[in-house]
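A lone chain, given as C-alpha cells: the form predicted in complex with its partner chain.
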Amino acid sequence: MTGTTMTRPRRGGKNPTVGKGRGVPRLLTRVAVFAVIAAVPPLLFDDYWVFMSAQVLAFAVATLGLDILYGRTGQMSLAHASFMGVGAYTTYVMATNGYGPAMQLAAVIGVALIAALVVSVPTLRLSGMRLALVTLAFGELLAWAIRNTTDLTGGTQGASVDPFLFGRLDSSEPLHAYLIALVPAAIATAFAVHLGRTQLGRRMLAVRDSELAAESVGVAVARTKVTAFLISAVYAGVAGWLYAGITGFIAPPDFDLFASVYLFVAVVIGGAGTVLGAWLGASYVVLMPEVFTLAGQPNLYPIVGGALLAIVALVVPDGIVGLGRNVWRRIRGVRGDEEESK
C-alpha cells in the first residue's frame, strides 16, 4: 500500500495504532483496578454498607444488560426490571423445592431466555416506543401473573427467599452475599467489555444507528435485536437470581414499571453504551437514597431526589462517563494536542 496513498497537509500520513499491542497491559490494569475497588467494601465498610454494595452488584449486572439492549442496540425496554423478577421469582421456585444456587442460576438463565425469546419475536417488528410498549406489557403480564399465583409465587405479599448456601458462605450475611455476587459481576463486565471489541457488538451499534446502513453490509437485523434482548435478559436474570439471594425478600413491586424505569435512568444517567456507564449508574441509584441516610435526612430523599436527578441529568447529559470524558479531553486540549484539534 504504498504509491497513491494520499497525503494531504492536513491530515499527516502516520498509520494509525489501530489497538494492537496495547491490549494485554491495558487489560491487566483494568483488572487491577477492578479488584481494588472490589476491595474496598468489605475492608473498609461495616455490614450495613457492605450489604448496599452487594446491591451494588447486583444491579451494575441489570444495568449493564439494559445497556447491551439499550445503550448498544437501541431497543428500548420498560420490562428489564421484570426480567430480573422472572430471575428472582425462578430462583424462589426453585429454592422452595430445594434446590441450590446453582441449580437456581442454571434454571434462571434458561427460564429468561425462554422468556426473551417469547417477548422478542412479536417485537421483531417494533423499534422506540413501540417496542417499549409490548416490553411494558410483559412487565405487567408477568406482575399480574404473580399477583394471581400466590401459592406459587407469594402473590401481592412478597415472598422471602433462603439464602444461597455455597460451601460456608451464608448469602444472608452481607459479606458473604458480597463475595458471593462479585463473581458474576466481574464474569457480566469482562463479557460486556469484550462484547464492544466483536462484530456482534458492532452489528448492534449498527442496527442502533441506521438499519437501512446494517442491512447494507450484511448485517442481520432481526437477528441482532433477538440476540441483544436475549444477553440483556439473561443479564437481567442473573441479576435478579442475585437480588433473590441478598436480599432474601422480594415482591412485585421491586420488579414494576418504575423499576424498569429506575434501571433505564442508571443507563442513562452513567452514560449509554458504556460499561463504566452501567455501573456508575447501577450505584447512583442504589446508593443515592443512602448518601441521605448518611446524612441524616432519610425522609428528605424522597423530596429531593426527583429534583437531584432532574438535575444531574441535565449537567451530565452525556451520562457520568461522558463528563468525565469531556473533562479529559479538555486535560488533553490544554496539554495541546494541536494536531488532534481544529
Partner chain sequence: AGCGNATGGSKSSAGSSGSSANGCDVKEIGPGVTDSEIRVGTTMPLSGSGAAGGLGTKEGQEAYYAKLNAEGGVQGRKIKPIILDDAYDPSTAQKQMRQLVEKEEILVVSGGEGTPNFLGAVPYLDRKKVPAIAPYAPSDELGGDKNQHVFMATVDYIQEFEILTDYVLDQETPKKMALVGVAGNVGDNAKLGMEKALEGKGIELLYVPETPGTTDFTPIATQLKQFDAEYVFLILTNADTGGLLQAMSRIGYTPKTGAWAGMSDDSYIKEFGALSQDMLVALETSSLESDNPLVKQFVADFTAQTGKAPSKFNQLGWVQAQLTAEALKRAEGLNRGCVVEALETFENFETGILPPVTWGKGDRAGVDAVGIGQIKGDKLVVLEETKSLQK
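With the form predicted in complex with its partner chain already on screen, would you show the form predicted on its own?
Chain alone follows, minus partners and molecules.
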C-alpha cells in the first residue's frame, strides 16, 4: 500500500458537475418566482395595500436578520426591534442634518455594527435566556435614551422623517416606496440564501445544535456568535432605515420590547431557520394587525399572536414552513404508494 493514494469513490459514479448544472435552473426558477410575486402588489393592489406591501419588505429584512441570529445560530434576542430603532433614529438624525439616503444608509450600517459589538462582545459566554435578558436590558436602555433626548430624537412625541429621494423615486409615494424597499429586500434575501451554503452558515448551524460539540470539532464559537450578531444587527438597522423612510414617522413604541417580541414570534411562526419562514413572519407582523383593525377588533391581535405561538410551539415546532413540508412529503408518499400498487 505504500506510495498509493486511497480515494473514496463517488456515490453512484455521478459527475460532480451535474449538481452544478442543476443549480442554475433552480436558481433561475427561484428568481422568476420572486419576480412574479414582487410584481403582484403594484399591478393588483391599490395605494394603501401597496404601502402595506412596502412595509412587509422592510420587516422582511428585519425578520431575515433575526432568523440568522436565532433560527440559524440559536441566539435569542429581545432587542431586534431596538436595532431597528438604531437604524431609524440614525436615519432621522442624518436627515435633519441634510444628508441623503445613501449617506444615511452608510451611517446606519456603521452605528448598527458598533451597537452590536457593544452588546455581543461582553456576552460571548452567554446564550439562551441569559443572552435574551442582556439584549432586553440594551433595548430598555435605548428606549430610555430616546425618551430623554427630545432635542435629538423627538422624545416620546416621535419625529417626522423626510422621505427618500432616489432620482424620480419619492418614498412618500406608495409605489415608489415599494420599489425602493424591494431592492434591499431582494439583496438581503439573496445573501441569506447564499449564507446557508457557506462555511460560515454551516458553522452557525453547528453552534445552534451544540456549542460544545461545535467547539470540539474546531468551530470558533465566539467568533461565529459575534458574526451572526453583527449580520443580524445590520439587517435590523437597514430595516429601520427603510421603515423610517417609508412611513415618514417614528416613535419609541415602534421599537420597544413588544415590537421585539412580535418579531421573535413572527420568525417562530413562519419557520425558524428558513428564508421563506422569515418572509411569512414579516407578512404576519405587518398584515395581521391590519386584518384585525379592519375587522373592528384591534385588541385581539396580541391575544391571537400569543395563542398562535403556543400552538406552533406545541404542535408545529418547525412553523408554517415545516408544516407545509410535512404535508408535501405525505402527499408525495401517498402518490408513491399508489403508483407502486398499480
